[in-house]
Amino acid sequence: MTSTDLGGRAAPPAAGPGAGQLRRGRGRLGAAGGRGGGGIVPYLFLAPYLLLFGLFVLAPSVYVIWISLHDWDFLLPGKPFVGLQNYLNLFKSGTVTSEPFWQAMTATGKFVLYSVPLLVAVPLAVAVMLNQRFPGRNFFRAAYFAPYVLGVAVVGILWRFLLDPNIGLVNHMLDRIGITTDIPWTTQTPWVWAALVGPTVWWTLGFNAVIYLAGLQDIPRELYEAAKVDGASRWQQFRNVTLPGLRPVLVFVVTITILASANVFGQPYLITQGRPGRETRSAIMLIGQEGLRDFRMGNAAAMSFLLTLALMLISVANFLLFRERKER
C-alpha cells in the first residue's frame, strides 16, 4: 500500500530489496552505452564500415605509395626499388613523364575551371525554380534528374555522334536555322572544351539540383515571410536568406563537384579522345595509359598520389573558405 501525507499526495513507495540491484544495473547500462561511457557496442556498429574502408580504401592507398617507390612493371618479376625517383622525374624537365603529366594536369585544371562554376550555379537556379509551386513540378524534377542515371559510356557515345563535325546532329540543326555547319566540336580548340563541359553540365546538374532542393526545403518559411514584411525584394531574399541557409549544402556541392571534375575520364576519352593533340587528355587518362598501356606502374602511382594530394589540399582550402565564421 502507498501511504498518503497530510497534503493528500501519495508518498513514494519504500525501496524494496531489489531496488539497489535495479539502480546498479541501470548504472552499468549507462556506463556501457551512455554518452560519457565507453563500451564495445559503438565499435561493433562501426566494424562493417571500418572493414570495408580498410580493405578497399586504406590498403590500396598504402599499396599505391609502395608501388610509386619502385620501377614497377607487373609483367616482369624484378621490381627494383628507386625511392623518390618517380616523383623527382615529374618535377624534372626533360624526363619522359614530366611534360605529359603537367600538360594533363593543365587540361584537368581547365576542365575544373570551366565546369565547376556552371555545375554550382545552374543547378542552384534550377533548384530554386523547382522549389516553387506550379503544375507539373514533379515531372520537371524527374526530367532534370533523369540524365544523371545514364552511364558515362552512354553519355559519351551519344554526344560523340551529336557533336561530330561531319555527321553530327548539332551541326545539322545549326545549318537548318542558318548558322555555319563547320564548327569542329571535337577536333579544335576552344570548341573541344564546349564539347566536354556542355554534356557534363547536362548530364550531372540533376544531382546537384536535388542536393540544393533538399537544402532549400530545410530553410524555415518564416524567414522569407519576415523578409517580405521588411520589404525585401526577391534578390535580397535570395542573398540574405537563401544563400546563408544553404552554406553547408554549398560547401558539400562545391567540394564534390571539384573532386568529380578533377577525376574526369569518360568524357574526354569518348568525346574528344584527348584531341586536338593532347589538349584535352586528362590526368586520369594519362595515369591509365602510363600504367595499363605502357606498364609503368611506378610512374602512374606517383602521378595518382600527386593528384590525390592536390585534391586534398583543394578540399581543405574549400572548407576553410566557406566555413561559418563566428562573430566576436
Contents of the next structure:
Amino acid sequence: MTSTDLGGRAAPPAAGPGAGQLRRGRGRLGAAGGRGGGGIVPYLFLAPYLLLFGLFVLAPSVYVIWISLHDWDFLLPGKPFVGLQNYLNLFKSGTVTSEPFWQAMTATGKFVLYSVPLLVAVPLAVAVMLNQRFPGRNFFRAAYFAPYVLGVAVVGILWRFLLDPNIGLVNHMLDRIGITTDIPWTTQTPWVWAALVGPTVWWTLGFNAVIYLAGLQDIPRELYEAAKVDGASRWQQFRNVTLPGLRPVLVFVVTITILASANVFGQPYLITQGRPGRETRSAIMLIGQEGLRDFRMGNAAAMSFLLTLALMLISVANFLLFRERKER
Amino acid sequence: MGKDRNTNQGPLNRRQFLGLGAGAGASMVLAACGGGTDAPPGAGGGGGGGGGQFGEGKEYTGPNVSLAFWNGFTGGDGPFMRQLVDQFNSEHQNIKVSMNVLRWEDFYPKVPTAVQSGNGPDIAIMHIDQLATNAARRVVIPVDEVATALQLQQDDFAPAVWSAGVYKEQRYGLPLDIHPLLFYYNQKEMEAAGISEPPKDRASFEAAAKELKGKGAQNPFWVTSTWPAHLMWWSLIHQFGGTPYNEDGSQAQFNSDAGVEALTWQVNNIQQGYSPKNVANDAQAVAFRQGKNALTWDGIWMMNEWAKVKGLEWGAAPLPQIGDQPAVWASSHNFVVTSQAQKDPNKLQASKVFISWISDHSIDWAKAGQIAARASVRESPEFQELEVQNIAAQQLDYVKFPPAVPGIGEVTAPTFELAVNEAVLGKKSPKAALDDATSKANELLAANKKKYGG
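Show the other one: the form predicted in complex with the partner chain, since we just had the form predicted alone.
After this comes the whole thing, all chains and molecules, with the earlier chain placed first.
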C-alpha cells in the first residue's frame, strides 16, 4: 500500500532536504565510523525509527504483496490463491479491473502533469518575493502559508460550493463582471482539472514556499554582491545565483510534489466525486473504493503495488536526472 | 448503495466533516491490520436451538451490560435517535446503550473491520440492500429468534420490506422504517403558474414544468448528475415496466427498453430547458431551498431540511407516474445484531430488549422523516397526524427494493449510478451509457456469485 495520508500531501520524509546535505553528512559519518570502529551505537540510534518503519511500512508492504496474490476478502473464510491473476487482469483489456485502473492511472497522471509545474514554479515566485525586505513581510509569509493548515475536507467542500456550475460564487462573480456564464467547473472536462488543480495550488503552495524560503536564506549574500559588482541584472542574478543555489532544494521539492500529487485523493473525492463519468477518479480513490468499499482487497493490493512501483521509478528517474546535470 | 442521505444535504455538520478525512484514513489502517485471523467469529451460530441465544421473553434481568449501537444518522435524524436512546437508557437501569454515528459511506467499510476486531457495534442499523452482503460476510447474525420472541410478524409489516430482510431462509434485519423518494414542489411557484394541485402523471407533470418555465423560475425541475439521479432512474425503470435486475439478481437488465426510456426522459428534461445543464452534487437541493428549483424528487427525510428554511412554502406528493405503472425507489433501515455481540449472551438478550423498545417507539422515529415499518404504528392516530409521512406512505404498495443478493449494493456505484451521470452530463447517450453499465454489472454479479458462493 502506498503510504499516504489520503489528503494528497505527502509527509515530509525524515531525511534532511537535498542531495547536497546528504553528501556532506555522509562524509562526516564516514569519519566518525573510522574513529569509533563502527560498533552497535549507530544502529541503536536508528533502532526506534527502524522499528516503526518495519512495523508500519515494511511489514504491511510485504503483506500487500501477499494479499495481491489472492482473491482476498478479510471476512470470508475462503481466500483463494490466484497467483499473478490480479496483476494479469490489470494488463489484459476487457477485464473488470483493467479499464478502471488505467483510467484512474491516467487521471492521476494528468493531475500530476497539470499540478506539479505550478506547484514547483508558483511557490518559487512567492518565496523569492517573500525573501525581499519590505514592511509586513511576516504577515504575508503567514498569509501564504495559512491555507496549508486546513484539512482536505474543508478545502474540498469549500471549493465544491464555490465552483458549483449553477449555484457557485465563482460563476456568479464571473457573471457579474460580464465575462461568461455557467462554466461547468465541477462537471465537465477540461474545467474539472482547473477545479482540482487550482484549489490544490492555493492550498499547498505555502508548504513548498517555506522550503524554498529556507533554501534562499542559505544562499550566501556575497554571491549576490559579487554578481552585482559584475553588473548582473536581477534576472541574471536569479538565473545564475539563485537557481543553482537552490538545486538541492529543488530536487527535494520536485520529488515530494510529484509523490504528493500522485497520491491525490481528497480533492477529486470531494470536489468532483471522480466525475464526469470516472474521468477524475484518481488511483488512490479507486484503490480505496475497490478494497474498502467493495471488499476486493486482492485487486486493490495489486493496484496499490503497481502504483507504488510506478512512483518509485519516477522518483529514481527524478534523482538521476538532477544528478546527471550536476556532474556535468 | 448505502449512500442514503448525507451527500445530498447541503451544509455538512461537524461530525460529517470530521468523519471525512479521518474515517477514510482510519479504515485504511484498520483494513491493513485486520486481515490476520481467518475464521470469522460467530460463523454458523445462527441455528441457535433450544432456549435460544437471545433468551426468553422481552425482558432483560441479568447483570449490567453495555451495548454499542452504530448508525449513520448524521443529518437531522440523528438527534431523534439520540433522544430515543437516552430515554431507553433512563428507563433501563441495567442496560447502557452508547450510540456512535458515522457517515454511511464510512459506516459500511468500517463496521466489518470493527466488528471483527471486537471494537465495533453490538447492534447497528443497516440498509436493506446491505443485509445480504453483511450476512454472507458474517458481520451480522440471524435474528429470527428475536422476531419470534417479540412476536413481530409479517402481517404487521409491508410485505416488500419484511421479505427483503431474509437471506438464505434466515432473517437478518428487523425493519425499523421505510424511506421512499418523494415529490416536493414549491407552493408559491405553483400558484404563480396557476397550477392548483401537484401533477400526478406524465402529461400533467410535463405541462406543469412547461408552465412553470414560462412564469418565473427559469429552470423548474433540476435533474442532477449525481445523487439522487440514479434513484429517480431506479423509480422510472420500474414505472416503464422494467426491472434493473432479473428475479434472482444474477443478471442486470439496465439497458432494457424501459431502462433506456427512463434515462431518456431524465435527459430530455435538460434538453427541454426544464433543468439547467451540469447540475452538480447537492445543487438541486440547495436550489430548492432557495426557490430556484420548483419541482424536485428527493428522499422523504429531506422534509425536515425544507422545514428549516424560512419563507419556503413547499408541499409533498407521491412521485408522479411518468411511465405505465406507479413505482418508487425506497430503502429501509433495519436493526441488525453483529457477530461481536454473539460472544456475550447478556449482550444478545439486552439487544433484543433494545430493538423491541425502539420498535415500539417507532412513532417518535417517524417524526424524523420516515415511514414506520409497522402497520400498527402507521395506523395509529399519532402517525395519521404526520402529514408528509402519510403522503409518502401512500406509495408503500409499490416501493421497489433491490433483490437480496450479497454484494448488490456495491454494483450500484460503478454501473447505473455512473451511467446516469454520463448521460445527464451529455457524455454518452442513455442507451450507450446503460449498455456499458449492464455489461459491467453482469461481470460484477458473476464475480460476486463466485465470491459468495451463489
